[in-house]
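Next up is one chain by itself, shown in structure tokens, the form predicted alone.
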Amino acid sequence: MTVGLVIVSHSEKIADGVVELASQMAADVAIIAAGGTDDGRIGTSFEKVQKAIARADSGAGTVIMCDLGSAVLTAETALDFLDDGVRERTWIADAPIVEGSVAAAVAAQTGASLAAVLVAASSAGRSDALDQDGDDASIPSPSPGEPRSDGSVDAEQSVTEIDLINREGLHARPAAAFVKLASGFEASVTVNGVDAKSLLRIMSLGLVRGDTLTLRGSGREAEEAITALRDLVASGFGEE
């Protein structure tokens, strides 16, 4: 089971477009559109939101993304009519609808918890956002053998550099594949100093073909993580 998403917009076309975009990077996540009124006009629909929540909820939780204030009001009204069990695992994210939906979808695709998906959504578009554990992901990990700020030394570290060879660089789809792979390891991994498990941080780097990636990992599976990520980059992400 993965956390599901509901996209509530005043425009049916916007909701459908966000679903199409996010689904490109999270094929296994239920992302349901609830845009426009019941008769296709601009506005929101209580019944559409209710039905979308029912479709998105697999038991792992549902995150609702909204575009404007009245969309939030419609979503909140729908929450009031849910059974207690469903209500407890259904939350409205305070996040930009496009960036937040993409970030949340990628997090859900990796099997992240409801809380982690909410954090991913709410961190989208905020340059000062911190990772879920509160650490600043823009601070690179120490070099092998170098002490951390608390005086400890992480003996298991791996570092490598590799050039991007795919034509479009780390745009949305390969970045999502990169994040999904990185999230599968018990290791802290950075790429050019930012968290390799954060889609928006990676995309904000604007890395294009020919740019060099510096991959640094620490933790129990650091070497395996760096090797797998390097191989993914070397493959060109399957792009021509």
The other form holds:
Amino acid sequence: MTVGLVIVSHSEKIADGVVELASQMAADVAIIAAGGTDDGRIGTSFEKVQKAIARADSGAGTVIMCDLGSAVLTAETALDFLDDGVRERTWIADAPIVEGSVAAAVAAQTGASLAAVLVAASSAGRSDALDQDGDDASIPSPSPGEPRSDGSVDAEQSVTEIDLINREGLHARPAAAFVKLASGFEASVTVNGVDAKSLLRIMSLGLVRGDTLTLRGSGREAEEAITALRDLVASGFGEE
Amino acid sequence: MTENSTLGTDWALSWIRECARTVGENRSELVRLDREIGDGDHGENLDRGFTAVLQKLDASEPATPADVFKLVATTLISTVGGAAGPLFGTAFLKGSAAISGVDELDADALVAFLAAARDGVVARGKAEVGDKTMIDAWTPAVEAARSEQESGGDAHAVLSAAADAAEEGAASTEPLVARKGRASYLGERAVGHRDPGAQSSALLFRAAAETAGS
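To complete the pair, please output the form predicted together with the partner chain; the form predicted alone was given just before.
Starting with the chain above, the whole complex follows.
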């Protein structure tokens, strides 16, 4: 049971396209399009949004992604008409529809909670979400080995280097697989300095075949996380 | 108290029918206004919505004004398609809740209805007076209605005052830069154009006053 997504766009094609794009990285997540009006024109449909929420909601909650302003109005109005129990677990994300939907879908695929999916969507919208210096405000991950404020140093940390051998590099599907695996561990993990649990940051590194990854883990399960991620990269992600 | 001191379900029905008529008549004017600073679909969307409302009203027998307005609300929300659907729909929905179970609306009830409707639009669209939206017609209309009611005006006088203020409010949007809605993307280029939502709101207020008669 994962958090579901509803994609509300004025354009049926945009909604369908976002569903197609996001589903590629999140095969098990219910991502439902609610694009255009009932008769196929540009606009948003209260009924389409209502029906999409009903299909996306498995009980774990639903995040609604919207494009232009009145899509938000239609979605909010649909929320007003939901039963209290469903309304409490249905949230509208404040995020760009494409980047936010992809980030939310990947988070949902990893089994993230409703709140975590919402954070993943909205952090995709910040201008600093794609900078490459690794200080993501939404996911505090202290640099491994650095003293904490109380003076202690992470006992468990692990560092390894590995070359990318697969054709696509760390992009799209391989990046999603990498993030999904990293998210399964409690440890804080970075790859070349960026959060290994943030799909957009990993993809923004633009790593291609032949590049070297530096994986650093700290905290509980650091060793296991680094070993598993190294093995995944070494396997070539099932590509040539 | 005059003969027209209260307005019942018959008035609610004739008001909504007049809304449908005036929106149809002004459809191309609303489309023109929306083409200037929006996506050009306001007249068409609202016309489709009120046409659907008429069909729904023909097929049902609402007992109270609140029943009429609730039907209007749900129909507009599900048929309009643009921002006007949720906004006008919410107005009628919140307005109807404020007069739930009341058979005859006096000046006091009308003010409560209009104020709740306006509050619903504000809550939904998060716009303020001066943002170049329908609120620029609604808020002056509610204030004028309240002031007329407090000085002893009857139901018809309250609605006439509201209609006058809504028309002035709609005209007042012309020199503004939009801060909400699609027109906000245009910046200074929106200056000199009247907001279509404020204009259609003024039409609905005028329809209310005219059907209240005198």
